[in-house]
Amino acid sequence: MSAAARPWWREAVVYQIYMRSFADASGDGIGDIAGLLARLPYLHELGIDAIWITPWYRSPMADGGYDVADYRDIDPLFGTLADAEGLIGACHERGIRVIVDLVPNHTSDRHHWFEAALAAEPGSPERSRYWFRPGRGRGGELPPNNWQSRFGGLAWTQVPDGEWYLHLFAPEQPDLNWANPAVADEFDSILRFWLDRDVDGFRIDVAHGLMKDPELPDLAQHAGAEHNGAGSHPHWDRDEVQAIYQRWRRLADRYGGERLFVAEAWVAGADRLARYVASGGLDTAFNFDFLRCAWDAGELRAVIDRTLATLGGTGAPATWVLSNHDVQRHITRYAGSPADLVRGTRRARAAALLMLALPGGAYIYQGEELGLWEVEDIPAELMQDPRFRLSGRTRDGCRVPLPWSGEVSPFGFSPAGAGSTPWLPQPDAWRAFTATSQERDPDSMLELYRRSLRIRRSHPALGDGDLEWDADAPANVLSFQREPGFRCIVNLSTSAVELPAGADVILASAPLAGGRLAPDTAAWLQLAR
């Protein structure tokens, strides 16, 4: 296929928007699309295709707008639905595409069909939109069965007359019965209500989860896996899910302009998230595969190996991701223990050459390209992540808002003599990180995004195609080339090694030493003709 003819989310470089951290323009200390709109021109000069923004519907907030209570509205604290019209108009205009994330799979409950199933007798039509059962034990006190919650506890949670209803998430996020056609029709509408608008694309949250097997049997053992073999689970990554996504094809499809379905699926491996990206159905899945692999050679081998040998057989390409507002962010995770940020921002470094250089395509997590770390430190009061209060566990440490700018916090964030507070606390040293600071330092982790993204883009070996491994690489080395005469070299050894003879270094994640690639460095290079 010719580049001309190319889809462009086969090689696309996405950037994702928690939109409550990126940029506050009201000053109230959480993100706004106005203060996303003030920073389209970075977003421009770092060089990405298209942005993925998570939820900005209406929403009570108890899980950071994963619980939307209207899908066809934007939440007061983000703007206006006009807001956002006029915001997918300005990244048009800019060459930028815009991704909105869809949550299918359960909504608020506050949601008006919550409420009215709330308000209904057991058995309703209402009620059948969502997952109600009576209880198990002799006065139905016990959940109907053993699910637990991916944020910790019950999956159940009874209502006054006595009926339990089902949520995998927070009490806050009953499940949708995708069983009822009237689901299916209404995110039907839903789709058609934001294509008008003219986004280009959804990124699907919790893909994998949408079916249940109707009996709701007990887990036989569950420990917190979200799968346990190929279409057998109860409710993660059932087979029946697929026919959703064929009918979503088709109606985008209507539409043209090659609109991007990206599926959020937690799968048991390369095979089983195929199926979400063959013929019919969606277009492209993260590879999470990929963000948890272990900073080891042969481990990150095997991984892309089996990514784009499984996926090379349904003709989609791969999508690379490191990082995501639900995980902790590499640097974190590449620090190793005891934790040195200085060896996890190297080591950093070197994969987002390795990750830009991989065949298909990839989405940068926002500040990733500032070089952040998790935060861990942040005082148990300030949490919000709602798996904090259920589980003890959280994801705040990797959502708190960027800093721009400035020498103490909120860093640019919200605007001068606002007086607010950032919503999640910033630490002091984040002065050093700051996108201002940076743009004034060669050697800064953004201007190695943007030189890359720079290369990516004019470089005709990158982006969708194929990749040969180097026979002669040595041990703990992943060198691989790409034609037209581009080569990616990552050594993840503990020694330098030698650059091969002939070839023009284009770009480097850290200095080189006498032609020699240092340990968790990656290099591009042109070879010779």
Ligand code: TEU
Contents of the next structure:
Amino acid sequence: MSAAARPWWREAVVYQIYMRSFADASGDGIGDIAGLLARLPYLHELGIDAIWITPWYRSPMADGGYDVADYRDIDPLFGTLADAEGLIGACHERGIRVIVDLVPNHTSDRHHWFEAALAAEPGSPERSRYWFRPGRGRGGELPPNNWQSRFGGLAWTQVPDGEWYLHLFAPEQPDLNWANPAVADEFDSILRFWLDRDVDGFRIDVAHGLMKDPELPDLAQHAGAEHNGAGSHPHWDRDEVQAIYQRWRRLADRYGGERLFVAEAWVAGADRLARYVASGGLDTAFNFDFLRCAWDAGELRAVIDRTLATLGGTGAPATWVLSNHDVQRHITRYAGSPADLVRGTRRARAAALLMLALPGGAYIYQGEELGLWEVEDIPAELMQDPRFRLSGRTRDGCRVPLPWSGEVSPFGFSPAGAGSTPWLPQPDAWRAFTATSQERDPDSMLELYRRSLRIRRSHPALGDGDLEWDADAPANVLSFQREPGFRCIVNLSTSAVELPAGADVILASAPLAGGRLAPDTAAWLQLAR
Ligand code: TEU
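In place of the form predicted on its own, output the structure of the form predicted in complex with this ligand.
So here's everything in the complex, that chain up top.
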């Protein structure tokens, strides 16, 4: 496919906006649409193709907005629907596409459907939009089955009349019953609402969770994980979910304009993931195998090969992702134990060049371009993640508001003199990691991202396509070539390696020592024609 003929999303670099933590214009310590609008020049300068905005809808914020009370309105914390429309237009003027986050697995317990369900009788049509069931035991005092919430504890909560309702996440997030046609119709209408506002795509939250075995059987002891790899787990990655996505595909195709659906699906490996992008369903899926992979040449190569081989059969492009708002930031993940952030940062710089050189699209999570790490000392009383309350494990450490400028918190996140504090505390050490300070430093993480994205945009070998591994690469070195004339080399070994003769280094993640590539360093090379 020629570059002009292929859909934009086959090679897009998408920047994830976690709105609460991106930029605060109103001064309440929580990021908002006006803050994002004011920072569009920064994103443009960074050189990304699209932004994905995590849920901005009306929500009681029991799970940072992943508990939606009204899918057709914006939460007042973030702005208004008119602000959202204005933002979409402003992004398009700058050539930035907009992907919104669709949350179809569950609503908020404050959604009018759930309020109506609580007010209605057992067995009513209102209850049948969710999963209400009588309990077990003599007086129904035991939950209907043994399913567990992803956030910890039972996946069932009892209501005053004795019935129980299912929630695979927090109790404030009741699961919708996708076997009820009213649910599917409602989501068709929600998709149209946002397509009519000209969004370029949707990220599908918990895409692997929508269908449940209608018998709601107990999980076998060993099947408690997120998947069983066979399409028959009682509630994860069931084969029937694909019919929903085929229906959405048909709906979006009527709009034209290459709308993207990207699946957030935690499943058992590349084969299962390929189902989401095959046969007229979603377009791409987050490659969490890459995100979960250790800093190890053999393991990385195996994930890359498996990804490309499995997707090859579907025609869908690969995606690559290192961090998001649910997982430990990758600098910390790569820092090893005992945690060595210098080592973590060196590896993260090399990983960025690896990710951006691979065939397909890539996702950048806000702040990774600033070299931010996981904040691990947030006091318990300031934690906001519902998972912390339910299981003691928090995701707040990767959600701390960004440092933009200045020497003290809020580091330009909120306007000067706002008098508020950011909704999660920022480390003092981030004074050396603000966007403004990095803009002046050619060796900063920000400059590495800017330069690599600029090269990626203009180099004909990068983006969509394929790769060929270099058969002569030394042990623990990843080296691959892309045509025309490009090579990426990543040194995961413990000693420096020679670069091939006659190649020009176009970018390196660390200074080269006498033409040699140090450990935990990557380089992009232009090969002689
Ligand atoms: O996450 C879905 C999900 O399955 C998570 O539990 C994921 O496995 C875990 O966070 C990895 O550590 C999505 C959203 O990304 C997350 O922020 C929401 O809390 C969740 O859905 C519920 O909507």
